[in-house]
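Heads up, the chain below is alone and in the form predicted on its own; it's given as structure tokens.
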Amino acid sequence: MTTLTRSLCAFWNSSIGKKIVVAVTGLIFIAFLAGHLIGNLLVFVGQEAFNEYAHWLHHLGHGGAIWAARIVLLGSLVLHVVATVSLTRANRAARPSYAKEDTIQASRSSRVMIWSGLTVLAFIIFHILHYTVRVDSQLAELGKEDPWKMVIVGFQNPAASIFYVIAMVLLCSHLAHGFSSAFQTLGLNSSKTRPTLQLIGKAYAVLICLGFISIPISILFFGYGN
């Protein structure tokens, strides 16, 4: 085993190492969500604009850019989930049986982080199957010819739209806590900056949530795209 390998193993096996992994991968997803939302909102600009964006995205770097992004996001997702679950198990194992949960300082978001995170993970898998792999033959055919129409048809399914909205609300809860926690883990959060970062995190989470759910709500309940 090389020195680098031993160092990486020691880093991963430490509590602070896993926390840093969770923080860094979390920030990657925070940045990704902003870019992904901007692209998705083009669905309201019109069919031509959205299809041009989808075509540009899938052909950027001769198709290599999107696969590079997928590999980075998939790797980050695996590391984020594994590190979070490992930290949660370690914290529970270290807690004395007589200890009571500190409900005063622990926010509701932080107490359900693991569950909201796992629900969002289930949604990501569903979303990939729905719009990326396109297991639905109708969506698969539309995705090749008309990505805008594929989005419209996909969200005309009530079950898919409702699940999407629920997942986005949970994602909002996850982000609201995770935003400031990531900066704190990386040593970028002090007693002076903490309130500001918490406010920014909550505002960012709400904007992300409202932005994403506006699409299925507009399609399913207001007939956008018909």
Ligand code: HEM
The other form holds:
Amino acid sequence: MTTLTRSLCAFWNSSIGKKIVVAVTGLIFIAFLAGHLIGNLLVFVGQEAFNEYAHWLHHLGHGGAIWAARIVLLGSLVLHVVATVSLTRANRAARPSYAKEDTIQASRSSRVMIWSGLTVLAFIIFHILHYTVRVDSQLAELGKEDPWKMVIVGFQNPAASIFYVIAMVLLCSHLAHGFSSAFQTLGLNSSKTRPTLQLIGKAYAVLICLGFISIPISILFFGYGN
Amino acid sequence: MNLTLKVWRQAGPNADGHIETYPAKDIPASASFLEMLDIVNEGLIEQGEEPIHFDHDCREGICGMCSLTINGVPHGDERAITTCQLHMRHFNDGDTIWIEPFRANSFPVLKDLVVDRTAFDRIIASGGYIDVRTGSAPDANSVPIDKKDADEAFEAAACIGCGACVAACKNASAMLFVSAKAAHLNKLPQGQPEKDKRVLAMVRTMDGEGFGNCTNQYECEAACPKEISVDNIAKLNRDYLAAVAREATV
Ligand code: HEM
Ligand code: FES
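So that was the form predicted on its own. Now I'd like the form predicted together with this ligand, please.
All chains and molecules follow, beginning with the one already shown.
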């Protein structure tokens, strides 16, 4: 093994190294979510605007850009999940429980990261099958011609919309801790900036959550696009 | 005051432990928590029973020897004090108090409330020092140090190594301890030459001892009797990343 690969292995096998991988991949998702939300909200601007955006996205760099993004996101997801599952298992193994447990100040979100994360993972798999792979033949037909209509029809399904909303609420919880936590992991904060970063993280989490759920709610409950 | 104690009793390292209930009668409110246990132990000894074993030494909040998780909180609910500085006036007559050892698999129970914290010593031995001839104390200000750095190094050096951070952490992570011990040297000019070596060695020993991973919940900072800041953890993360990068490329 070269020095570099040995160092990379040691980095991955160390607690701080794995956490840095979690933080960097988490920040990649945070940047992605902001872009993805802005794009999706075009659904409210109108059929034409949304379809143009979808067309532009799929043909950017002769269709290469979207694949580059998919590879980075999928790679990040695998790293994030493998690292967090391994960290969580190690954490459980390190600590026997108290007969009388108490928590001084850790937030509820921070204590359910693995559960909010795994729900989001289940959602991501469902979401990709729903709108990217399009396992439903009706949506697959629509997706080719009219992505806007595909979104509308897709969310007219109550089960899909409700799961979407639940997943977004848990994503909000995940981000409420994760956003500022990533800055601590990367050493990019101090006691002066920590409260501000925590506030920005919570605001970001709420905005992302409300932004995304506005789409299925408008379609399912307010008949948008009907 | 009269209290009910729920105390962890464990005959030895390999024995099964359990919670035992004891009455604590006629405890003066001015007694410290450890004095309260002394009174209960005198009663137990009179009855020919094994007294409750617990760690202590200075009883003035400086040695880091006392431990105890009281009602689920290391060193009890009062902020910024050790168990030996906790007084019974903070409790109410009739209270039930749960007393358990500092819990972490890297801190195995030796007997009752006494745990083995030598994992901390091994972390220090791996890098928490400076390889120079010490001689006598240098003249003040012979090495100029920024006020900010001096203050931060001093605050980190206030760590007494009691292990409350590990006991409070949901993951039994030792990051607050390790980061404070690394920072108080890494902040100062004397600590610079061996900074990377120190950071890598201390983090690797910490991982090898089986402590958990920090999830940035800051229970450690809240439980710390010396109010060591989690800023030290952010700094250790940064220093570790830089040290690994240099190790990989140089
Ligand atoms: C869009 C999806 C996701 C985003 C934006 C995201 C974001 C983040 C961020 C920013 C952190 C904080 C990193 C740190 O503490 O340094 C984090 C931590 C975590 N994530 Fe995710 N995550 C996502 C998906 C997932 C998934 C699918 C899982 C499934 C296992 C997961 C499990 C965790 C866990 C357990 C932690 C805590 C790690 C620790 O501190 O030990 N996340 N996430
Ligand atoms: S006995 Fe020394 S700090 Fe409590």
